[in-house]
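Below, in structure tokens: the form predicted alone, a single chain.
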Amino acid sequence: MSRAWNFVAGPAGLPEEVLHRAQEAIWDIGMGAGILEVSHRSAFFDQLMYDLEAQFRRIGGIPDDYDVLFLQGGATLQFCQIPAELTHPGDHIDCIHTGFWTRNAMRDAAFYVPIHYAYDGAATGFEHIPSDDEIHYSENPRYVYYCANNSFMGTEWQHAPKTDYPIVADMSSNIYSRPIDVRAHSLIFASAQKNLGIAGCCVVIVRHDFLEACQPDPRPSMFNYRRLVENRSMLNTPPTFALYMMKQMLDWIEEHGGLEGMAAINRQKAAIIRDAIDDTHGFFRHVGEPQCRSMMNISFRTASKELDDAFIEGAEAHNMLGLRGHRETGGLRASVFNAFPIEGCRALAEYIREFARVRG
């Protein structure tokens, strides 16, 4: 049975070899039980967690003065956990607002802390990522918040914003798709289901001195980064299968050249699709300014919703799934995360050219 080209924005597709390993592990991990059944207090799982953190650090070049946490609740829980734990009475934070996900994060942060918008991309329809001189910070924000890849619109930061204030980044849709400047950040968080595996786990990378500024105890256990660090992300039963799958994805990333290897192939995949869009001479239009476009989420559109709908219908007939744009933006979107095969990008590029030739 052939598999479809899966362009969905998440949970993303997985490499076939990883899926086959998971099939075997569900049945038996070598101890007469499957990964879905093993205790998180067992020697097997304890070793898995040591290996997972060590490999995650090695691949990402994460310095020793950062803690790594594997948490539940997805990235969305971090929208409130970060300001709840890391701000104090009288603090405020700055946000660089580039669309849907910064809006949602600030909606939750506003329960805990006043927000200053150092940049607001609404005026440009969120098709622009600001340069450093377009960002106007307030005086002494507790931290600066931004979203590194805006999956709903298909825009991506090429480097972290430059500031002397602590920086918090949501990297849910581009983490480990290319090398990361960890040192530029005080805290990075990312849900796993785009580039790191399946839904159910969120990674938090946090610098020690930033963590030391957490709210003092007592606090609820699951809203206590220090307790989570002390318990190696296993304060309660962790998402065992999601963590196992992340380990398999990290193995796969290393087998394919690490983050440099991911960056090279991801650039190539995005270029194949974007070149096809350019070849239609305006029949399809990119979303996002050229210097702001994402490698992970390629947003584009035709001149009408009717043509967009016809394109999607034809794509599904060609065994291509998930090309409808975000519900708030409409249009079209091809998400090509780490595991998406280059052959699928070529198939989409061919279909884009053919659709424009027939309908143009």
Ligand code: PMP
The other form holds:
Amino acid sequence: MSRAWNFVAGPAGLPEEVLHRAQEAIWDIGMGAGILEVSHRSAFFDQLMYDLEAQFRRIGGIPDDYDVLFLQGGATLQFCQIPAELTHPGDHIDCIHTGFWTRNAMRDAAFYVPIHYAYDGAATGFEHIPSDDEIHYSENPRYVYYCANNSFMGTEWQHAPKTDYPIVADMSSNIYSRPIDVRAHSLIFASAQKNLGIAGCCVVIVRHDFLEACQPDPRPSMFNYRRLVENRSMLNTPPTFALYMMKQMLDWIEEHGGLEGMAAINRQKAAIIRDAIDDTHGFFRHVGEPQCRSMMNISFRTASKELDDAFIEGAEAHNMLGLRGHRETGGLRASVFNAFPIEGCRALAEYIREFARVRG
Ligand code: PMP
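Return one more block: the form predicted in complex with this ligand, after the form predicted alone shown previously.
Next comes the full complex, and the chain you just saw is listed first.
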């Protein structure tokens, strides 16, 4: 049976080569046991972790004065771990609010630190990403928080906000889809299940001087970045299979030209779908202002919920899955993360044009 074009927003589809490698590795990793049955304290796994970190750094160009952690609890644990560890009594933080994921992050941060909203996108229905002069920072926030790609609405920052305050970024839905300006940030975090493999692992990239300002010890182990760094993310049993899968995904990214290669193909993929939407002359409408649209999550809609539903129903008959918009926004959304094949974008573009022709 053939596999469908899977436009789901995450956990996302994986490259076929990676799935085949995983199938073999589940049976035998070359030592008479499969990857699901290997101790995280074995020489095999220790080497895997060294290789994973080295490769992750090489691909992303992560400078030496940044640590890289592979943690559990998803991006959502970072929503509270970052403020819990990196703010002190009397501190406050600034948030650039661009939608669902900054709202969720601030809901959890508020347990630890007061929040100043340097920009609030609610007034524009979150279809806009602010320019630097639309952001009004408070005095001396401990850090400025933003979400680099708003997977729920389909908007994306084209560059990090410009400020001298430390910047913390949620890159869960666009990490390694193109080159990253790591130096612009004090901390970047991203869960893996969209561009870097499967659910179960969250990457944290953090500059040494930012970590030095952590809450002092003693602290609970899992809420202690410094201990996690000292133990190379293996204080307890790590998500071994998710880490193995990330390694396979990084191999695949390197085989396809690294982050420049990802950016070139991802740009083409998004353009194929966006052009088809444009060709329908308003039958389908893009969500998000032109310069703010995401390359990963292409949000669009027709004039009515009935037509959106009919589009989704017809898509299934065309072997396409996962095109329903986020539960809060409605509409349609095609998520085309790193692993999503360009042929699937062409198939969707054709279906968009055909649907508009028949129903328009
Ligand atoms: N941030 C963004 C931008 C996301 O898209 C998601 C997941 N869809 C999350 C955070 C939450 O990630 P997790 O489920 O791994 O906690």
